[in-house]
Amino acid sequence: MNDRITVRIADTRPEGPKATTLYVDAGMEVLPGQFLMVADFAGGEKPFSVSEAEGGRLGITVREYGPFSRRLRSMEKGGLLSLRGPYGRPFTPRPGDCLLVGGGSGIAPLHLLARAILAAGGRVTVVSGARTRDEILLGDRFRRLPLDYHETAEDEGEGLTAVDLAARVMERKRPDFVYAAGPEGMLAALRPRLGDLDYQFSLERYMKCGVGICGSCTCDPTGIRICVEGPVLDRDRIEELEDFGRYKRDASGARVYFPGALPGA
């Protein structure tokens, strides 16, 4: 379903301080890793992950960053949302042992996955990590169900990541896939952990248009589409990336470095 459609806000459940679920009745099928485009009607459009998928309820969780996730997480029930999607490729539920990784916001889909991976017989290590003990999302959800938790707030104890914690995690059990979804810095941080272990990350780049016609969200040099090919993208995708870790292209379409990642290096 891709037409644009408009809802009412059916419930909405606080995610600590600055991040809030907003529940939707919108009666379409959603797989995790898939994305809706969200618009308020005051002006603007993003993409959202899904977090919880049952029934034709969906949940999309908000963490303010700027002006409209602020006016998203401000919405009470009844206010109005319109939709597009569900978009983009999918993860791909696996049996076996998997190891999934989240970083801030990007653990939303994560817990949509882990329940897909355990209704089809696998078990399931989430690691969760954030800046601070209170952007660290959706934890009591995960605690609920039969799988291994591990979270981590860096601002505490030793000041691990979650790509440090994961890491140890995988010390003591080698996982048969891992899944990861967070700031690309994380993701590039994660992969030289993995090894020799396949593993399908989902990458965050800015969006317009969600369907793959305004170009957006390619990726050098391979021109994929993050809104199409993407935002799971497999091992051997990932690996043909020369712009994977080291940059992504503004509102202009203009190269962004991430930290510590130089032109030409």
Second form
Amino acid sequence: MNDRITVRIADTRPEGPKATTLYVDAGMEVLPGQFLMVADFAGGEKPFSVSEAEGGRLGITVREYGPFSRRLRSMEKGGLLSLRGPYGRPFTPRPGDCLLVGGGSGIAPLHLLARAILAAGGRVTVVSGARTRDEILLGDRFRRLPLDYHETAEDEGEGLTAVDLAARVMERKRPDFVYAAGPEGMLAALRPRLGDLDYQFSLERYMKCGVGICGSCTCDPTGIRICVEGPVLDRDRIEELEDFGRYKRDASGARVYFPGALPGA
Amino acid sequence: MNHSPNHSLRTEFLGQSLPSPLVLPSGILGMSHGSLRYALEKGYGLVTTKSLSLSPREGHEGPVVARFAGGVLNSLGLCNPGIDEGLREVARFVEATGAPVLVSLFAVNRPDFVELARRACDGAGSFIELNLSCPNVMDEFGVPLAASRDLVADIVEGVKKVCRLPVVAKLSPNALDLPSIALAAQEAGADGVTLINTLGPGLLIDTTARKPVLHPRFGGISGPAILPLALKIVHECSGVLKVPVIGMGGVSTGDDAVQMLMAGASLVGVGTAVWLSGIGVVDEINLGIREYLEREGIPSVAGIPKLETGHER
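Coords for the form predicted together with its partner chain, given the form predicted alone:
Expanding to the full complex; the earlier chain stays at the top.
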């Protein structure tokens, strides 16, 4: 009946200067790509994907963006969290050659996914990119898994983005399937590089309710709700969208165009 | 859907022919042309926009929704992109679908309602709904207008003067003598009445954190718990009104919807059930109404007999 629980933080783990993984014993099963609505009883509730799930203990990797995530990521063991969920449509792990591309904190759900693909007998290549080295998350976790791991910081060396690096990796070896999560601009830049490869993307949109009634996260023109029909969308669903990579909506529902996208019809 | 055309869900409402009597209530989806289109494709006969205000509103800080055994508590806080942006979304929706739209408006005084209605009448919507009854912004605006017969009449009258479109007043269950308020709306020129907005507001407490579950503290109560109250109010009000009633409050099944029609509603809103049962509930309710019509040998929704008025008082 109630899909909300209140739990104490069981452990925390710093992830560089701007992120922390909060561990909770939530007693729920969360599939890769699904999310929880997380609140701290001080105002604010946001969707977070789960980065780790081991024996009932969930890891929620919180990257600092604004006041709410700053407060959340500085919480300590014993602190109280309100969790609603798990919500949303998960990734579908495939047993073939899989390429996982993560931008910034978008890498978090891909860690859980990598483990699921490996468990299903698939082979995994991971490309993780961020603007700076500090912002590349969970690299140590990926390095411990039997997979091919690549990372890039845009302010170092050749300045490759995750998309650039993914393109190089794909030139060497064409994957059977691509999964990606991160800022929508990154996903929009990745899509034309995939040719006819099949893919699933996880989209991030502004959410209020998380359960498909408030309409904040709906896409145009099909009206699919990122919190219910997403956040993981198949290639076919993405290609129907007119707003993908162009605009999202703010808390009022007004359109916010992505940098470089022109307001049109 | 593959059913006998002899038992049609098609329903006439204020001059428009709707494919189903089910209404997407204001506040549920309705944020964008995409979400209006989604609702239409999922089986609603008429869709309502978010309540549009003169300026954009971001709504309240979360958590703004919570479940309890009888339904849902919410305090979204009337988030909307403002009347002008909202009407652009309505225009895109109408261009793509040709379907009618109920444009919901929110303000706290007559001049603002009149200005909103003036702009809405120049838009692509088919009807105007005046949200006189949101219980979730009392901190900001005080007791909803719908508590006062005089205020309701004054605002409806002002809007009707500038508005070529039919006007529906959405009233609150949190008032005494609802029939007299509904009658006042009708006498002031309202072409219909929507009953009921969410009940309350109410409170849920997190006993571990010892704090309200919703960050705005209080929220409007919706869902199965309020169905009997909604049915009673719709029954009482429709008994004294000549104008049609859009009935809503806790409708979750086909039988609930038939009860609402029998109580006197012309159309039936379905909102909270979309959370509790998923969006597929809309077609399930459509199917339930159709099965009722077939079983009872009633040819149309309008043919569902109204419950007789008892000896009230």
